[in-house]
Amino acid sequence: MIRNDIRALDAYHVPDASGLIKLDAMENPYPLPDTLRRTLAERLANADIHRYPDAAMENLREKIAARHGLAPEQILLGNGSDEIIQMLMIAADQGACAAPAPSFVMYELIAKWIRRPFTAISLDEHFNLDADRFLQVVSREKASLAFLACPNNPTGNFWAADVVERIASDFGGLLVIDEAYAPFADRDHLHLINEHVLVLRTFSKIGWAGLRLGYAVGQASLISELNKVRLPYNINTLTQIAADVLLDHFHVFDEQATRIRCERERMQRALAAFPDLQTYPSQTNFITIRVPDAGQAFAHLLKKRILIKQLGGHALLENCLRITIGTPEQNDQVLEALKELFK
């Protein structure tokens, strides 16, 4: 039978998006250029789906790993990085994880699937982290695993260099800087990886969402032991042809990101001047604010036929808003939407 705690949770509801402008999700608006729809179709129908997947994937490997200098024994491939998150929790030493909040649910959804306990370091008013404060209590919980999403989801905002830098260098156990955002951000941590730090990464946001691929950064040793629970073909076929392609194609994606970047400062230039709404900073493809009455607002979107996300599980969220960054067109609707709302 099923688990009593298992029956108490809530499934991850995705909500229906037809019909609207989906600006709930962080993804990437644009579609595939023609051309390169065509150049991957055609890579797609040879496809022999008939037999397993590469189970070594040794070639997509080597061309992210090529992506940042690194060896492919370095890189860890994951069915999205939530697949990772998983292996972690299952393989790192017993103890408790920990990780700030805000930040990315899956942290601590994945711990209770597997009965790891989880410890959440609450954020400031302003979403900073503190890493004294953190520090203290990932010591005194005994965590031998703790995450750090840099930049934060949902909040958009980047933690100081130093403070990450603090906890990367003090923290006992196995540290995890989660860069799901790093195609819009000003700065990565890379320069970090030792033989207790992780990078995760994931292609979803950049405009490969529907492929599911993720992966991990790390010392080969770590990289290896962690191969240990991958479970065999997570990476199917088709995801791998199409990974291969579209890395051939990269400079597509880096375009569509700085467009998505300089829409991200329009829209934060202007919605700041709306007088009962606030906004945050971000590093992101999306921008968090916070109005009045968060459901009123969304309540309008939805009118609008315009999908954002309404926050919230914490109390630093109350009243927030995330709106994923889209084509201009998109935004300007968004933004004559609030317009009818804020006059």
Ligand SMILES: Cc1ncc(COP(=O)(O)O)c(C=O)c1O
The other form holds:
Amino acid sequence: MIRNDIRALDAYHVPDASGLIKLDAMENPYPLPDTLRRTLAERLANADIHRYPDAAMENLREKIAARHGLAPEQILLGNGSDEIIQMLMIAADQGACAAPAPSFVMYELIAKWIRRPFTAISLDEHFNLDADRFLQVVSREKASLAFLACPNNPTGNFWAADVVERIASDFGGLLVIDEAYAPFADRDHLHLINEHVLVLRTFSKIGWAGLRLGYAVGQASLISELNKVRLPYNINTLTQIAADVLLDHFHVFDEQATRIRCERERMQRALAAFPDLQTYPSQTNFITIRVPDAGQAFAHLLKKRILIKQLGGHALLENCLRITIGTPEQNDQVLEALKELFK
Ligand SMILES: Cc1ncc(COP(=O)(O)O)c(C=O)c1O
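Return the structure block for the form predicted in complex with the ligand; the form predicted alone was the one displayed.
Full complex below, order starting with the chain above.
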């Protein structure tokens, strides 16, 4: 009844965070301001949920496109950028899907679901990517689709601009530059968009994780092909209305992202002062660290009611932990807990 390779998989596990300081999933720690909540509530109260949602979402796409000085035809909306990754896997030419490793786990997982061969190109011990090696492997494996998470999750770092540019110009397949962490990064890659390069964005990290809204930005011709594998009504009415309201108040989220970036820099400096603890540069809303015993550190923080992510699944992530940047108070609690272990 069910494919054996599906039976062999585990369902995506989300740990229970009730009562914990939740710093495991790269969410924005700041809740919506009260005034914005009230505006949102008024608009949502008028939602026509007895009707299917607006299927084409012209207005919403136009609002998002305008933020980038682009046309609405260049925007494809997904139920989270995860859903767009799935659309890309379905629509791209047959052939392997390639991505650096370690990187975002959904690339490999979705490839498995639809039986697309997956090729991982290992980063070096500093989590850097070698463009020559990447290009050699994708050509050898005849990859037709590749994902570059820029900045990368779970390592947090940016690969050098010339590495990304080389891959964008020399890879013959469809290249997806996944900019989930763009609000916290010093550069983006929208200028690289062309007939075989797309950029992926999400509103999850900026503060709307519960809405599930992501988008692809690309040439209109490519977007219209991908739109053919978008499930009808994939963005529900409540999300569409909420996004419309929140986009009109985007300064609130920009300001929160700035605060998160400042806290990230403070945390970087504080963590760098710990002996026995290695930090990696981050252009995201999290910091990846390496400790002598990640299991012990994870358990200690949990005892202090702080939930972070213990990384695994790749040799380069041995004893690594990923800590989402929280509010200043939450970050202080992380530092306190780590001090008990490392000072
Ligand atoms: C690199 C990267 N891409 C995409 C996503 C998925 O984001 P969304 O919430 O839009 O599905 C994540 C989430 O962690 C991510 O780290």
